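Take a look at this single chain in structure tokens; it is the form predicted alone.
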Amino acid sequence: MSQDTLVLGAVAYDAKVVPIWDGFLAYFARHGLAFDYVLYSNYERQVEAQLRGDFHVGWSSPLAWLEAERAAPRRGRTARAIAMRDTDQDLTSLIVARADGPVATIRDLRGRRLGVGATDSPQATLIPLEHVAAEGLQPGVDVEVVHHDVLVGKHGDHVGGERDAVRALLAGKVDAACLLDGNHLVFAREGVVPPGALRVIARTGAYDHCNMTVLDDAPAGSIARFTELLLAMSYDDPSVRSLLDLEGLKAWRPGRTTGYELLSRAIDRTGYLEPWLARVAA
């Protein structure tokens, strides 16, 4: 890999990507900075891509960040997380029901069908699965866990898995499905839900999703610059407005890690990541 080009490892979760990062690569050409991009199937071929030094910057999905940060210690490696999107910060996660059914808290789950996003979705699954956990009953046994297994090792970053938790709900075929907060009005805007079609029965706490993770070798200088064009870029630049509405976000802030207890207790209580640590610390 040149060390004079900066080269950011994403994931291909949307058609999409490919003119994003298109257009942050003339962005950065724009202010004399060499970037290059690598695109990947799913998030732990790019994390296993990072840890081996294949790229200097990966955009990390929640659970990736988590992946990079315990597996990069078993490689003698320390990770950290340089940016993340404005709308990365403080998401929650819903849990609904339909309007007209029995179930209206969290308790009436039990002895349900619970829908759930992709199996590896931080959102639609995990940390709404931990909300229930830490709610007294356990997933899988005292409430039946249907996945949507939409695109799994993209993270649920397609949020596919969570339209159709939500449409089997709607079906009648769960009792109550999980979906990320603002998807529950992008899926209104949609017309996947009609008005009035569903309750809230749970929130969780705040996490963090996103973020431009780097490991302890990367080049110190590119990264600095990097980082520093990225916080620089302003919505009310014509220029890369619409690059940002691309990426969903309207600043970029200074990367942090304090938003992903819940996730990592999540991980924590099932095990999840314990086999694939193992096969990339082997």
Contents of the next structure:
Amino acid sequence: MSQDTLVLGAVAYDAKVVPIWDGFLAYFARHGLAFDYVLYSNYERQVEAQLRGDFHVGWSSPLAWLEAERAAPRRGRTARAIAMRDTDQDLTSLIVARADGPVATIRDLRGRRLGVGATDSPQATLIPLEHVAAEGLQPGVDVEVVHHDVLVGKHGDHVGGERDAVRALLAGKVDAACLLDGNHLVFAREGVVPPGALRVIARTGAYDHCNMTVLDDAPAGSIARFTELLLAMSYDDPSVRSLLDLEGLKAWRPGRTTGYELLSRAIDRTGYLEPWLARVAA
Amino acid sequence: MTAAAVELGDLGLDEGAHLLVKRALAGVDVGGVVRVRGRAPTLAIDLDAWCRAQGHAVAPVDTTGATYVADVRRGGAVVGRWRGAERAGAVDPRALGAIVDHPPARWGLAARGATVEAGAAGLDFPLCDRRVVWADEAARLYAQAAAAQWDPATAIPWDAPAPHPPEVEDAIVQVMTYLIENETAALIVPARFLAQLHPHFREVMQLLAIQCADEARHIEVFTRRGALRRDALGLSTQGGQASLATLVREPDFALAAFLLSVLGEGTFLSLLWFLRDHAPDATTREVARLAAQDEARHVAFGLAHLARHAAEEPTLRARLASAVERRHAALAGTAGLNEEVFDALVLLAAGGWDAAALRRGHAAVVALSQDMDAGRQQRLRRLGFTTGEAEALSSLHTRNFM
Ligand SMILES: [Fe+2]
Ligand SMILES: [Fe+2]
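Other form of same protein, the form predicted together with its partner chain, not the form predicted alone:
Whole complex next, starting from this chain.
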């Protein structure tokens, strides 16, 4: 790759990813930053490519961030989060049951079925299951876990898994379902969930979602310029507003890594990442 | 300290309560705080998520009781969206500045008079010059057209008696066949320009659309009349189609409107009035009468916008004249009005085979040509052509009538 072009890696979780990054490319070009992007079909391939040095900035899901953070030291490197969306800070997940059903608390789930999203979804699977475990029920042992795998490898970026879990709940196929807090309103608006049909039986602690990840050997000058231009994107500016709308944010914030504690605990408890880490380190 | 407050009661954000929050936030400045109270079970969760997506900040005040209380600090994003937005003309076409000379592509499909968000990619409408397309009469003509729409099923006496001889029926079928072909061209030409016209010129867009609907109805009733007593329609000639092809292919709005509406549909008015007065059966007479009513509007709009255009662009008349000459030259090698149509008109007006009737029919068709010519010359003079120019141009008009 050209030494003076900053390259970003992202996952193509939806067709809109192409117009999004084409738009960013044009924005950076207008401000004199040579920029390009490469797309991957799944986050594991993206993180592995970043570790190889195929690109400079990774647009990482929370799980991809932990993968990068944990795999980098095994290669003598460190990972850093430089920016994130305002809408990715302090999210929570919900566990919901039917309002007219018998499940009112996590403990009521013992011996019942819990619908989750894609296997690798932080918000709809990993973090809520960690919450259930912390409440004393072992997922898969005390409570049956029913996965709704839509696009595994994309870390739950596709909302379909959560929607399927909630539909399964309403259809009586599971006794509770996990979803991102904001999707409670989204599903109500889509008509998937009638008002008053669900009861929230648990809300997880707050956590952060995606971040822009760099490794310590990324070119400092262009990374600084990239970060500066991201943070300067204003919703007041009509030439970038549609990009911000597409990407679902109002403003970029400086990166922080304090919001990954819950997810970190979840993968520590289950050893979820170990096979991948072992393979990457080998 | 919070001055503004909103009480949601038990209405949830998943049931529309966000409208109340929005209204309350609109009442404070960016950075201002609204205290939100409500008893919906998921209010704390939904308010967090909604504010995050909208760019507002939430600070819980009381999370202990059945009533949840939080302060929402208004973010600047929603205001930001409308920075640099512009008003696209005005609704009332008579208002000052309502119709602009060159509406920009970035207004796209926005309603005239709407406020358009800045930064849109826009839609390219090649017909976007007020001088070329606009006529103040468009709104009135559209209203007239909308009020004058008629239902072919009930407006026409389809069962009226038709005691005329079979050959006269054949002549009617031939005339209908010819009319359908011409009406089809009269539908396609405005339809094509309609798709190119900037929607800023709303009244013109509506008028062209209803004109297309008129032509669709004309095609319907002429087809139905033609097939009333026959299984097949009549003849379509090369010469007739060649004449219409020059109309359909004309890419310039002003020239096409001149050739189609002023000269073609103007000439057709005489033809439809002829059928109204001379057809042997009430069905044909009524079909022609109703179609002529619509055609008069089409002619009126063509005259209105071309007269205005000619007043603003002095060279337009020369371009119109050369369009007629070019078309005449292009059609020089064709036969003009086909013999079948001419003979059919004579027999239709005669209504039978006896010599007196044929003499009367023939005289009527000769008078029709003179009437068509006089009408064209009068319309040409209304566009500012001199008597001599009008006479010369009218004589060059296609012998196919349309
Ligand atoms: Fe017509
Ligand atoms: Fe017409």
